[in-house]
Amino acid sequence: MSTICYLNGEFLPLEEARVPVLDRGFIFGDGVYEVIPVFGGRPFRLAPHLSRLARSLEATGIRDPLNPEAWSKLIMTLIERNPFRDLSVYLQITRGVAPRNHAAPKDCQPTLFAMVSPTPAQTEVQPVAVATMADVRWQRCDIKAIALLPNVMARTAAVAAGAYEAVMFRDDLLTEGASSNVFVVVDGVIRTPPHSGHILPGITRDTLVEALAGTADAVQETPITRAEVMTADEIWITSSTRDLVPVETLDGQPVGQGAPGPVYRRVVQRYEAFKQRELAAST
């Protein structure tokens, strides 16, 4: 089934968008990008993504086309341009065409693609297993741009190793995963690397600890080492397209017993009635 995409002030079937060769996306991965869920046809967290987005252009000096009431009508009418209630909406944002130089042009349309695509039905969430790797990345990791070889060659070699993503680190000092943020219980407390330059402030991440907030469980966002990364409890990954999932193996070993722990069973529930209220209030 042919989905609908927005390119440039115009809505058309995906197959037939086209970017010309000189945007400099294509040359240089000059660009950010921003992934939105939806449930049952309602954006979840709408706004902290669009200040992400804005985040994300206003550190590389890409102008933003579009302003907050612009950006929540285009999502919106592509999510009724398209037939699915659940999916999630990609936006990229690249500087735009120019001649190749590395230097960025003061006078650069944007070029604006943006698409959806279909959440599978959800079903009962399975552990995964992940690999260690060394974070190389750069030091603005915080920025959601889309030269993303670092990560894709992290989680292409954690697949190659058997596993499902790559958990990552710097100076011994866990940072996040190839396409997810990490969490860890260590002696039942909830922890996770603070904000920094190395990690991407995850909107499902920055959810959980505001949704735990003020409770037993409350998250403690502080650096957290290899060696208890290795030894935790429990291990689980966030991201805007799979919520909350829980890690069986690392490195081939089991994590805690092998098995979804017992605070992972409790915080999903809360996390899942915290994403209902916001979907309810977004109504």
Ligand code: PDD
Second form
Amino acid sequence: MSTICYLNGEFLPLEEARVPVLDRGFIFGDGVYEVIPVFGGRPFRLAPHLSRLARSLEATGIRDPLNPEAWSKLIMTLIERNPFRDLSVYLQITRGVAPRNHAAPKDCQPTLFAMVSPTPAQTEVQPVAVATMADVRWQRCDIKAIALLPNVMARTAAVAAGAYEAVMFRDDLLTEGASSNVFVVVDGVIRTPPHSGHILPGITRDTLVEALAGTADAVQETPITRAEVMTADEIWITSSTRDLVPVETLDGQPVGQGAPGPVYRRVVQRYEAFKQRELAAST
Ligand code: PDD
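Cool, the form predicted alone is there; where's the form predicted together with the ligand?
First the chain shown before, then all remaining chains and molecules of the complex.
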């Protein structure tokens, strides 16, 4: 089905959108992005997504082409112009078009592109297989950069190994998935790696940490070793496009006593309740 996208001030059918080949996004992967989930026509956690985008732009020195109100308006208009109510909005800003030169020009006009993808109809969440990989990425994984070659290679290798997602380790410590954050349950405690340059500060991750704060299931944000992951009772991955997904096998070996485990079942209910409250409160 054709969707309406946005490119540099214009709404148009996706297949008609064009960018020049000298766009630095195409030449260097010089750009950043966001993926914002929308339920029943309402963006979920819009403010944290827009703050992360502002941080990515700030960190890369790409000019923010819009103010927060204009970002919200663009997202709401894009939702209105498309026929779905459950979707994700993809935003991409590149440094813009310039003669090829690694040094970023001072006065580049950023390229702003946005599109939507419908979310497949909600069915029972299926547990997934994951494959472990070395994390060979850089030290600024906190920037949501469009240059995703290591993530693409890891995820592709995972799929080739019959898995759904890659789970990555740097110096024997868990980092994250190729396009998700990771939670484990070890000795009854829910843990996830702390914020650092080695992971993307996932909005779903942060939302889950917030939703569980002050409860008996409060999350510990601490380094997690490979040995702890390999013997964890439960593992989940989180992302804006799929919320919380339980992991059934790790490198072909079953995780704990089977997925979804009891902690996952409890936590996913709390997350869902938190989400519905927030959506109801958003206008
Ligand atoms: N990816 N880590 C990485 C490397 C990611 O690419 C993503 C999300 C996450 C989860 O972040 P969030 O909860 O904010 O979606 C963690 C998006 C969905 C993507 O690239 O399509």
